[in-house]
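Coming up is one lone chain in structure tokens, specifically the form predicted on its own.
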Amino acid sequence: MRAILELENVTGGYSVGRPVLHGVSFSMKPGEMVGLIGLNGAGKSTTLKHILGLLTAHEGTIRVGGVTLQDDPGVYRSSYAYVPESPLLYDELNVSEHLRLTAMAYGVGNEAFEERTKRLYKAFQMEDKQRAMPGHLSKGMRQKVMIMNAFLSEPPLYLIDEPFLGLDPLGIRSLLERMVEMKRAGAGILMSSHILSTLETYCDRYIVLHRGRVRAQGELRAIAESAGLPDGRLEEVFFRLVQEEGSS
């Protein structure tokens, strides 16, 4: 099975000087949903910034579905949907018209559009909130807004950063319940997140980033072992991974 996103020795950062990245390696399948893990600083957000071309890597090679930016940029941009830490809105836009220039953007057809945003207006509590503006939302439901526009896309990778911020519990529910849902459908997730309880019930496999380099990478069993913890929680690897490289 070809690989939904390939990182090969992806070297990077802001400036060619001074890398953030070094030598970064690592796949994913459809299907899967993968937790980017690390302290802050680790380069969680650098690798998600080169993914989505918002940075040039110094050196090796991203591809999404097989393609790199540079080999057709409309193609790499549309396999993807990215929901930032942060929710960034048109303030001129209402949640409707959000969604409606994503399914324009997208190539989201009128019976697809109408069928998805009904579901996920009701799955996000959000079905009194189609004429509101950015403004007059909370940042919560601005969090919202920008899931919601990533799955109306239904795009085979999402990449998600810290998407808990800011949600209330039932938004968070609905979060995950419609990751399960495009994982099932085949689609691959790349997820950043300090909660690791949560990335350890829902993650298939992990990457541990460290000082801009992969600590540790694959299913929980195989990260414990190479910690020395083989019967290890999540939690208790990734302390134990970060804290021998820290001292050596």
Second form
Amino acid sequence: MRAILELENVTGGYSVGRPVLHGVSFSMKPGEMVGLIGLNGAGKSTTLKHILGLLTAHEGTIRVGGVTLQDDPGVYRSSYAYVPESPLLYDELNVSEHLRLTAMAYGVGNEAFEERTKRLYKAFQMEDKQRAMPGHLSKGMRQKVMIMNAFLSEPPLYLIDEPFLGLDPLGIRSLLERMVEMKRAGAGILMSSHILSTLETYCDRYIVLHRGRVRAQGELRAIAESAGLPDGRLEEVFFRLVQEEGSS
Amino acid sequence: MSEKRFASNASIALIYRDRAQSYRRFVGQYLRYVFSSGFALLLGGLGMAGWYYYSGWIRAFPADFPLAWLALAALGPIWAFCPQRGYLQRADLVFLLPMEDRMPQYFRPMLIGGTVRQSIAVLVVWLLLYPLDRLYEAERGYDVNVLFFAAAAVVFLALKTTLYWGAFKERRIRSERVRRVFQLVRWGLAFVWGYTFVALAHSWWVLLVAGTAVLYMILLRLPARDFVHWERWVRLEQAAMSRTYTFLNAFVDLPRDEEKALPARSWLGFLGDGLPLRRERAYEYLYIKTLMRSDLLGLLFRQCLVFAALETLSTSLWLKVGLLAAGVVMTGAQLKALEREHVRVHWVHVYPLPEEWRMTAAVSVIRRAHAVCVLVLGLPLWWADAAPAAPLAAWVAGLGFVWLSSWRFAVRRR
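What I would like now is the form predicted together with its partner chain, since the data block earlier showed the form predicted on its own; can you produce it?
Starting with the chain above, the whole complex follows.
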């Protein structure tokens, strides 16, 4: 099966002289949910920014849907949806207009748009907020709008950065249900989060980033073995991996 | 203890002064771009043309002129419009909130400075209105002298101060609905006072304004209010900064990262909603919605209104055409700021849309909005005593200018 996301030996960051990422390599197949974990400053958000094309890798290649951003920006960008850590909304558009803009940008048809928005409003309990402007929404609600936009376009890859911040318990449940649904439909999901217990429940594989390098990757059993804790929980394994590195 | 208290009060007032100074410095650094753009020249030209027209009009002042309505239009807004800059920021909810009891000291420089500046504006309007009032009263056999001018000025300033303090107290009212009612009362009073200044005998007018002003101040004490309505002050400051950015952006490209709480303007919600869900129309949709909710729309509306009013009041066809041309140029200059929106927004780099589509869509929306401005600005020519060819020609020329300037703008930006 062809990888939906491939990073080959990516070195990059904000300035060439001080790279944040050092030779990062991993790939994702369709229908996989992968947890990207690491301490603050490990390079998770920088990795996502490179995948999004907001930062250019100093070295290495990034492919989404088999193409690089330079090969075919249209195919590359329409292959993923992104949920950032902090909600980023247009101040000038209300909730329903954000969804409409996303539908236009991704070429979602009228019928699919009507059906999906109805479902998303209900799932995230935002039916009465359709005309609300971002300035009048709480942080959690703004995050819900971001998530709804991501799920509206139904792309083959989801890039989700710390999605649970500010979400209420129902919002978290709706998000996780939707992710499982999309995964079953064949989408790949790369999710960065510090809530390790949730990642352990839902993710198939993990990539542990530490100081800009991939410290370990694979299924829980594989990374647990590499940490010397064959039956360890994700949290224990993660601590061991980053502490070992830190103390060495 | 009292000395310490005094020092604290002085320092909180200093915070306000520092912020006001920083704001002036921020705007000041861009003013040279504003002036070098020809904006000052245009304003100067308009001022001189206005003065020339005004002095000519005084010389041939028509006896039956409805001066009461002019007093309403000139004095009403200058009394009711009470801008107040608090410079309060979101972070103040953490750092200044614990010092809430000392906030009157924070606002004191604003209240004193604002009252002085706005009183000067009232005096300028009264200076312009006075010669007309003198002629109007003379027609009716009354002698209006310098003593009257001074007495009226004192009452005018008292009324301004009353409404300015009223506007400050309004900002403390807890309920948004009640605050809006008081805002309406403030504007209503100002217009009634302006109209009745000419329509009523002066003694009756003094009684009326004194009575209503006292009643207004008493009524202002009734609604439930906060000591400082922090959220509202922060919102007002964001709106004021947003207007500053919109104005300056017409002349210079400014980065703008702050979050804005924009009005929904749901009555304009239909604009853009008819566009098909096609990728190539996405930026067009974004720019239509941006224009619809931005300060730019209000700015354009006011510009069109002022120029259309001036065209209507002017008697010479050439002056009308000149004003139309000035209005078209000014609205075009303001509209160009729209293209600078969303240039630095993260999302435009994430959406699967080519950058060149953004530029094309922005220019297209600017062109259409500018064309609407031309049509509105040309309307007063239709009810002027001129052959129908004149307003038609003005419209065609204006639309030609719109097309040409948007084409040049697009070429330059590429």
